[in-house]
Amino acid sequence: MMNNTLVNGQPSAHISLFDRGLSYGDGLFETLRIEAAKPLLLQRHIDRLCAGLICLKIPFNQMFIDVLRAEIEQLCKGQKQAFLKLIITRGAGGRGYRAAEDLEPNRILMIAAAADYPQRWYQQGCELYLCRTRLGLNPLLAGIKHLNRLEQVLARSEWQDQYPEGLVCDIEDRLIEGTMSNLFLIRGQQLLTPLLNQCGVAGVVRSVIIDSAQRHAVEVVQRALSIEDLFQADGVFITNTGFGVLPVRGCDGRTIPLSPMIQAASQWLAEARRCES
């Protein structure tokens, strides 16, 4: 196991009981897809991580990022297909919410086997579950991938494995995301995606789709979306690092059409993975 894990650059599967990531969820994480020993879309993951570090006021510098890149490269060697989970915590130190100023952030890297996603999901679309759990509003933390994911844990506990993913709304019944994915609706030649200024995670693949759509003269609108918007769409897909772009054919027992634009989005992601990795 320790051959596939690093803690602060050393093979290990252990961390201090006093780590603030464990005590308070005081940290961030990224999940990277590895293909042919390369971490895909690495710079986008690094950029989002840095944005999160700034938001949480966890100190870092260019040397910290360079060391992190070297450790990622080290763990990726020899990996044909895998996932790499990267966790940064504020460090270990004492009781209480106020963090000491001299804490050293901890770097935790773990390799896991790549998930196997059924081809029928990509060919025929998948059915989504509509979660009852609601996301609270917190503009300060909106967009970043912090370690506090209890809302997602509760939402995911609502169904077994008959659905690949569930959609969650915020406390004002606006559609926000999946428990582990971002959401896109197609309306004509336009892409709609939830505005994530109050809650939710701004995914790396989401950023690829938004940037690529704009390069291909496809308008992307980020705004509040309702459940009715979902069912009135000409097509729906969800995105994340693991499964990429996944077509949706239905949710909550209602049918959603499959749009040709979903295939275009898949091609945009494939192109970005080739060019940015």
Given for the second form:
Number of protein chains: 2
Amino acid sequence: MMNNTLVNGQPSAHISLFDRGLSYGDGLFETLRIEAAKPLLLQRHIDRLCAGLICLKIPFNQMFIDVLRAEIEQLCKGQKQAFLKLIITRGAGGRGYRAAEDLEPNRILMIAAAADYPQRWYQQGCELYLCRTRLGLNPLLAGIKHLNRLEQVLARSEWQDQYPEGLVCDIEDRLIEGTMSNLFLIRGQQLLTPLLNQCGVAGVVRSVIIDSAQRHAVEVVQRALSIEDLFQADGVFITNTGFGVLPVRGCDGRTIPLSPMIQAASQWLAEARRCES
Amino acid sequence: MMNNTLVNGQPSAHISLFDRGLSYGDGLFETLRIEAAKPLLLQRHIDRLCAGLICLKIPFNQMFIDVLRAEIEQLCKGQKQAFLKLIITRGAGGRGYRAAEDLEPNRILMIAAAADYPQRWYQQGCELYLCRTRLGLNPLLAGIKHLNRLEQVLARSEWQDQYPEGLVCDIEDRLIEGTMSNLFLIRGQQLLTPLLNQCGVAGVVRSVIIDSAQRHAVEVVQRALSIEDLFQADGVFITNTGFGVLPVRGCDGRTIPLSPMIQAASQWLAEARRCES
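Switching conditions: you have the form predicted alone, so give me the form predicted together with another copy of the chain.
What follows is the whole complex; the chain from before opens it.
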């Protein structure tokens, strides 16, 4: 049997009870998509991870990243289509919230089965749920993919399988993201996407869309958006590592038009997945 | 050797990589003080835990609580002075943020050495640090002792051992709590303590002080407090399970008077520890 998990380079399916990831959510994660044994958009995932490590003041150096890359490569071997989940925690121990100075971060890698995304979602667009759960405001941690994800768990608990995703607003009624994806609105020739300076996760596919749009001379505006903006858009799509670019045709029972620009965004992503290392 | 950890009733020092406590901080914790093999203020800890389980929609029943009590009792045996840390997670697995319907919560119990609190802290009062880290606003999760504790980790990382505790404000400049304790100000014959409806943890010793004050006809006002309120107080103390009631004689280089009412609060706690089950 192929080994599907690595903890600090060793096959293991367990971690110490004293790991700070468990105690405090003191760490970060990434979910990578693997195609033909290759992790897609790896450099972007590494970049976001490093931004998170810096934000959380988890010490690391180039060797740490090199070892991580080698472990990712090792675990991807022979995987045709899969997800790789990567968790970095600050390490095990310390006295209460205070971490010891010499903690070694723990590296946890897990392979998961690729998810199935129905073709009709892409062809006809999908209907989204509108979550009642509101995101809190936390400028300190906004944007990074840390392990403190209770809000997402509660938002995702509001519906079953009838919707592929739900949209969440913050406590000041700004539309922020999906529970596990980012949101783009099309207005004329512009792309609008929520500013993530108070809450939200700045996704890797989101960064691909923003960079590609700029290369294709499509203006992207990051600003506060409302539910009204959503229903006034000429088109809407959501993005994440798993489903890529997903067209939205409705939310909360209201219809949203489909726009040809969604197809362009899909192609930008396909190109980045093919060409970026 | 005495066994110091239990996972679902079995001696173990590890947990599955797929536990949602690690993945998302999807759970709760309690830290109990043990004296002469007895967990102090146990019912209050259980009550707060249950409030948290309800808030996070983690299903439980009376049998779950009974089993937990039995495990706590088992682990306390022979412990003269110690801490018992209890973690409840939603369980292992699910698909992303979505938990399976039939998940079984995991019960993790760990004994830790009792901490040493210098007598001079109690006799002379202690000097507190004022944290630069600000707490975000999250009404949904305010008050409960969940596992999403990155803010506390970052706040606690600001100083070393020169202060026993640091005070934290929220992003709107309200004074909320210590990184691991609650805050009380004395003003005349009143006690003031921050309202914890936007952020903060409602501590067990905090609840003892509030209940005891009412029994002793001392008015307790829960409201928004500022740094100015701190320095205008006639006395200040902080509370937690470990150090109990700790007098404060200064913060951020400024002096705070010591008040005889602090001694009264200490006695209320001693009485509750002695008399409550």
